[in-house]
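As a starting point, one isolated chain is supplied in C-alpha cells, in the form predicted alone.
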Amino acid sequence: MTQTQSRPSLAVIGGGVIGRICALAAADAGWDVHVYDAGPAIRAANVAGGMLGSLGEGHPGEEALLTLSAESTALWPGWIQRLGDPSIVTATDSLFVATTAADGDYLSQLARFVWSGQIGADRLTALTAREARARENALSSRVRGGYLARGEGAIDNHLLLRGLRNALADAGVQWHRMQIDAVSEVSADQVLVAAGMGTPALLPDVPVEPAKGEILRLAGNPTSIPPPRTVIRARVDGRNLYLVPRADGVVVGATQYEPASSHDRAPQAGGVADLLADAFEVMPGLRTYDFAEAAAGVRPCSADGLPVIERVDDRTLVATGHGRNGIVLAPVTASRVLDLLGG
C-alpha cells in the first residue's frame, strides 16, 4: 500500500507585496501556505509609485542595491505573466530628465560611472532637451535633456496587490485576517516573517528603522492633458521627483525622511507642497488635474540599504528591510526565500 506524503507547510506573517509574492512562489513550489495579514492600515505597498526599473536606485555607494534591483527587474515579466493581467503594467520605459545644469551633470555622472555597468547602450539613450520634449511634449521648458531608459517601467501597486491576492486564492493559499504577536502563535513547518515595520516586535534581533514618505495621486478630468507615456524621473534643483502614469491619472512622489514614530502616517503640508511645486516645474499641465489623494507610508529600512532575507533559525525565516524598493525587489526576494526553504 502506497502512503501519500503530506505537503510541507509554510506560514507567512505579513500580507503586503513581499508576503504575498513569497507565499505565491511557495505555493507554486508545492508548499501548503497560510498567510496571516494584520490588515491594510500599515501596509507600505499601499503608498507606492510602483517603478520596476533599477537605475533609479543607482546612486553612488549603492552599487550592490543597483545589482540586486537589476536582477529583480529581469524577473518581473515572468511574474506579470503569472498574474495574467497585463493592465497592471502602466509604463515600459523611464525618462530621466534634469532641470538645471548641475542636475544634468549629476545624471551624466550616474550614466557614465554607475548605470553603464548595469544597462547596455541599446537600452540607455542620451537625449537633448528637444528630444526629451518630443517624447513627452508636456515637459516644461526648464527640462534640459536627460536619458531614455528602455525597460525601466512601472506597475499599478493597487492592481498588483489585488492580482496577487486573487492568484493566492486560485493557488489554494489560506488567508487569515488577524494580528500575530509571536511567531509561536502560528503552526507550520516553516514560518516566514514578512511584516515590514512589524518585524522587530516578532524578531527583536532583526532591527529595521522607519522611513516616512509621501506620494500624491492626481486624477485626470476632461480638461486635463494626457498622463505621460513613460515614467518621468526628474532632478529638480537637486531634488528627486517621479511622475508615474496610471490609467486614471498620475502618481507624484516621493519624499523620504525620518518620521516622528513608526506610527506617523499623516502627510505633512511641506512635503505635499514640495511635491506639487516640483511636479509643476517638470510638467506644468498637471495643474489641470484633480487632487485625488495625499498619502504617507512608513517603510522598513535596513542599516545598509539592502533587504534582510535570511534564516533566523531552523523554523523561521525573515524578509524585511526593503525600504523604498519593496515592489521592485519583490521577485528576487521570493527567489531567495525559496532557496532558503530548500527549493
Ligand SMILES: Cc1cc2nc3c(=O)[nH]c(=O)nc-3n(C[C@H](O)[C@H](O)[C@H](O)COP(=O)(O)OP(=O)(O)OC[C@H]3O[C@@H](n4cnc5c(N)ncnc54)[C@H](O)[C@@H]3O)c2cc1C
Given for the second form:
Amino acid sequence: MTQTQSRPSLAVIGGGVIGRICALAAADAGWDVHVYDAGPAIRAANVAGGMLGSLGEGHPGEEALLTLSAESTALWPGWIQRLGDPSIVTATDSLFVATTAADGDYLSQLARFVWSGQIGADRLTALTAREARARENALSSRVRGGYLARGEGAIDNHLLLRGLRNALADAGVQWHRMQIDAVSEVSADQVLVAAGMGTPALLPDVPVEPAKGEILRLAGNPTSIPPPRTVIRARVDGRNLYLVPRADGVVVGATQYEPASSHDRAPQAGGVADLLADAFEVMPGLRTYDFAEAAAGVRPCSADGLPVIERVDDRTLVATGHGRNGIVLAPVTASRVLDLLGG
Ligand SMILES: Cc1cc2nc3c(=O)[nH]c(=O)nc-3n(C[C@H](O)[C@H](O)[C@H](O)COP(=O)(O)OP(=O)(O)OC[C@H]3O[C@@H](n4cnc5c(N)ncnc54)[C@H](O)[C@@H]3O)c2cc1C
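Rather than the form predicted alone that you just supplied, could I have the structure of the form predicted together with the named molecule?
In what comes next, the whole complex appears, and the chain from above leads the way.
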C-alpha cells in the first residue's frame, strides 16, 4: 500500500460521510488521496435521516454545537453545487410542532434558547396550529402550534453518499474496500482516521460512545397523500419524531438508545412500533404508505457532543464523534481537516 506520487499523499480510513467529504476536499486541494473503507454494514450515514438541523439541535448548554452546526449548514449549498446534483436536497425548511401542552412548552423552551442567542434568531418564527396546517395540510388535528425554521432543510443521505463517491472517482481518488486494523498499515504522508464507531479500535485514546438509533422508510404509492414539503419535527407525548421528505416517500426517525452496544444494529419491535404510532399521530395519511424499510445504526458520540477534529501526531489526524449530527457537520469538518493538513 505504499503510494509514491510527487503530490503529498493522504490515506483516509473510513468512507462514511465524514471520510468521503474530507477525502474530496483534500483531493480538490491537490492531495493524492486513498480511501480505505470496511463497507456499508457498519456505516451510520447509510441509515441517517439526513436532516440539516441546527436550530433544533442546539439546546441550552449546547451553544458551541449550535454555532458549529449553523456554520456547517451554511456551507452545504456550495457542496451541493460541487456534487452537481440538486436533487440531493429534499427540503429547505423545518416545521416544529407539538401534540400536547407539555410538548408545546418543550418547543417554546427550545425557541426561547434560539431567540436569546446570536444564531438563527431571525430564522425561527412562531406559528399557530392553523398556520402550521396551512403549510402542511396533512398534519393531524391534534397538532398544536409550533415554529418554522427557515433554511433548516434535509438531504437524501443515499444520494449524498453516491454523489460523494462519484465525485471522488472523478477526482482520481482510489477507493479500497478493506478493513484497516492499525494506522501503521497505511503508508501515506498523512493519515486521517474517520472511521466513526471503528475509530477507538485504531486510536484507543479517542473515546467514542455508541448511541443506537432506528429509522423507518415509508414509500408513497398512487393512492397515498404526497410527502410533506418541509421536514416535520414533532414532539409527541414527550418523544421526538421527525418526518423527512424524500422524492418517493418519507423517512421516519429516530429512536436513541444509550448506553448501547457498538455492534447492535438490529431494529427492535418496540422502537419500530413507537415510530409508526407517533408518525400516524402527527400525519394520519401516512397509514396508506408502503412500509419500505426498518433500519438501525450506531451514532458515534463524543463526551461533550462536539466532534473530535484534531491532530493526533505528526502523521495522523482524526475526525469523529459527530453523534446525531454527522451529515450536518460534514462540510465544517472537511474545512477543519484541510486547515489541519495545511491547505
Ligand atoms: C438513526 C440515525 C439517524 C441519523 N440522522 C441524522 C440526521 O438526520 N442528520 C445528521 O446530521 N446526522 C444523522 N445521524 C448521524 C450520522 O449518521 C453520523 O453522525 C455520521 O454518519 C457519522 O459519520 P462518520 O463518517 O463518522 O461515520 P459512519 O457514517 O459510521 O462511517 C464510518 C465508516 O468507516 C468505516 N470503517 C469503520 N472502521 C473501519 C476500519 N477499521 N477500516 C476501514 N473502514 C472502517 C465503516 O465501514 C464506515 O463506512 C443519524 C444516525 C443514525 C444512526
